[in-house]
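So this first bit is one chain, no partners, the form predicted alone, shown in structure tokens.
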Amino acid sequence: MKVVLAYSGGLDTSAAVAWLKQEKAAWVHAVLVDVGQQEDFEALRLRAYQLGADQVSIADKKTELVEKGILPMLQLGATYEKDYLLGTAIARPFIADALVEAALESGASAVCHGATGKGNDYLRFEQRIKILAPGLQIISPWREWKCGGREDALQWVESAGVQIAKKSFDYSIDANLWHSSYEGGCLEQLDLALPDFFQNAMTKMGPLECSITFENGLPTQLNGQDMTALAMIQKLNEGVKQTGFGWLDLIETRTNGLKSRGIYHTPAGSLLYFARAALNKCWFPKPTLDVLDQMGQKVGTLLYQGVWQHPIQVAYEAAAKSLYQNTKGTIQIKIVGAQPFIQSRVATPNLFSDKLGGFSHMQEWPSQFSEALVFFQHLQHHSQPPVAQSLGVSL
């Protein structure tokens, strides 16, 4: 059997290389998918060969991740359970794409991933693979091998003559361009304080000031300079990391109903979501804001569950693109510690008017509008207006 493996270099997929070679496959192609995780790919490539891989390749999916994944998600403001910015979920379809491409090119009959059956990643990988190449067999080691946990997985790695420091697995780390997630290990003990690493990172006080320009609902300039979204995210990641902004300690509900805890760091993403929301308040009336919020939550749930490119997602992304046409805005933000402060915002169109909404220029607002609003509010919330009731008149 020829097998293509989604190889990250972590414990699970390292163990999978050794297990596949010893138990399943005559030929293993380990695919490292570059989604911006900033790993030492050459060191990971060497480790895969040491573990027994016959071929190791690196697939660069950063640009696709940004243009086809992150930007549409940002434009909609997609979230899961209001807070999670979908950093892991949004990268998985592009990793699955790289696996299928490698399998079809090499004539492999199976693809393998290291996701457990407890989480969500097996759904994200397997649903995408089945859509792209339904004839490929999917191998999930955690559903097949007799492996009770990380200690057993470590034995598979050591059986191939490779040493991985145990202290690296106090908790699991998964990183990409959009975020870093930390799960498992000591983080599953909710009654314990976070390790010093997190507490120190979350309380960094380094300030940051920047301006971000959006056009048609997407970021196009940083500090007045035209920039691709990929370059902007990379630059903002470095700047925001000097502050305590962008961290989230979240208890989330997995698709299978189990609760899990994740510590998520989404530096550039948190800032771009914040900037988008602030400019939206200038661009759109409340009914539009409500619809955008509903669409973002719906698409966020689909992405979280691994339902990629569902017709609803495609339709909502098209609707958001239409709503944002001809919008433009620049927002100046200062971050101190973990708190962002808006310094200024300029938006076109801008529904905020100091003459209409402010406390001066009272003559600009006809008083009969307020009287009419009182009347219609009563019609909406009461069967009859109180005045009509007192007069015994039915309206």
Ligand code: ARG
Second form
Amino acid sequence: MKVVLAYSGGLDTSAAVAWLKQEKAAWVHAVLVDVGQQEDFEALRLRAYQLGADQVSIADKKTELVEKGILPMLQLGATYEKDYLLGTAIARPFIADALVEAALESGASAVCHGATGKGNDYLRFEQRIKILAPGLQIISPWREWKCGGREDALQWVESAGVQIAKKSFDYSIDANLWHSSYEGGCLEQLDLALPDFFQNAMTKMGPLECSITFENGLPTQLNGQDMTALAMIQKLNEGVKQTGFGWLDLIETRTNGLKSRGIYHTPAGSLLYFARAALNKCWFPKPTLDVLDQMGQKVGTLLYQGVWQHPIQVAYEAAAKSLYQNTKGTIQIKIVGAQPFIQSRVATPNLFSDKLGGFSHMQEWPSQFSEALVFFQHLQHHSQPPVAQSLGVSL
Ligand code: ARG
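Can you now output the form predicted together with this ligand? The one shown was the form predicted alone.
After this comes the whole thing, all chains and molecules, with the earlier chain placed first.
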């Protein structure tokens, strides 16, 4: 049997290589998908061969992830349960794409992933694979392993004669160019304070100052320089990592209803979401802000649950694109510690007007307008008799 494995070099997928060889006697093509995780790919490639892989390849999905995944998501401000910026969820469909492409190319009959059946990732991988290549068999070692936890996965790795520093498996880590997530280990003890590694990173002082320009709802310039969104994210990541901004300590509801605790670091992403939200307030009237918000939450939930390219996602992304047509803006932000401060914002259109809304221009605002608004608010939200009375109408 030829199997294409989604290999990240982490504990679970390293164990999967050894297990596929030893238990399934499979011909294993390990695909390492580059979604911007900062890893030594050559070292991981070597390790896969040591674990028994017959072929190891690297698929670069960074640009696709940004252009087709992250930018539409950013435009909608999509989140899950209002806080999570979907760093793992958004990358999974692109990893699944790379697996299916490799399987079709090498004539494999099965694909394998290292996600457990308790989280969300198996759903994201498997729903996408089923759409792209319904005939491919899906192998999920965690469903077949009799073992109880990560210790057992370590045994499979060691059974192949490969030593991996145990220390590096304190947490289950998932990293890409948008975020790093940490789950498991002591993070599952909610009554324990975070280990120093996190506390130190979260209290870095920076500072960082930068300006971001958006055109038609997409980030196009950093500090006045044109650049691709991918380059901007990479550059911003480096800067923001010198500060404590962009961390999230979250309890979330998985698709199956189980609660899980994760620590998320989304440096550039958090800043881009912040910048977009601030400029939105200048660009859009309230009904548009509300609709964007609702669409972002809806699409965020679909992305989280791995329902990639649902017609609602496609439609809402098109709607957001249309709403952002002809908007432009630049926001200057300074981050000190974990706190972003807006230094300046320039937007077109800009619904904020100091002449209309400001404190120094009271006399231009006719007082009848204010009285009329009280009148209409009362009419809509309260009882009608006082309104009738003020008009001299008897009900
Ligand atoms: N809970 C997050 C999600 O479902 C992250 C999952 C993967 N993270 C990990 N550390 N293994 O998107």
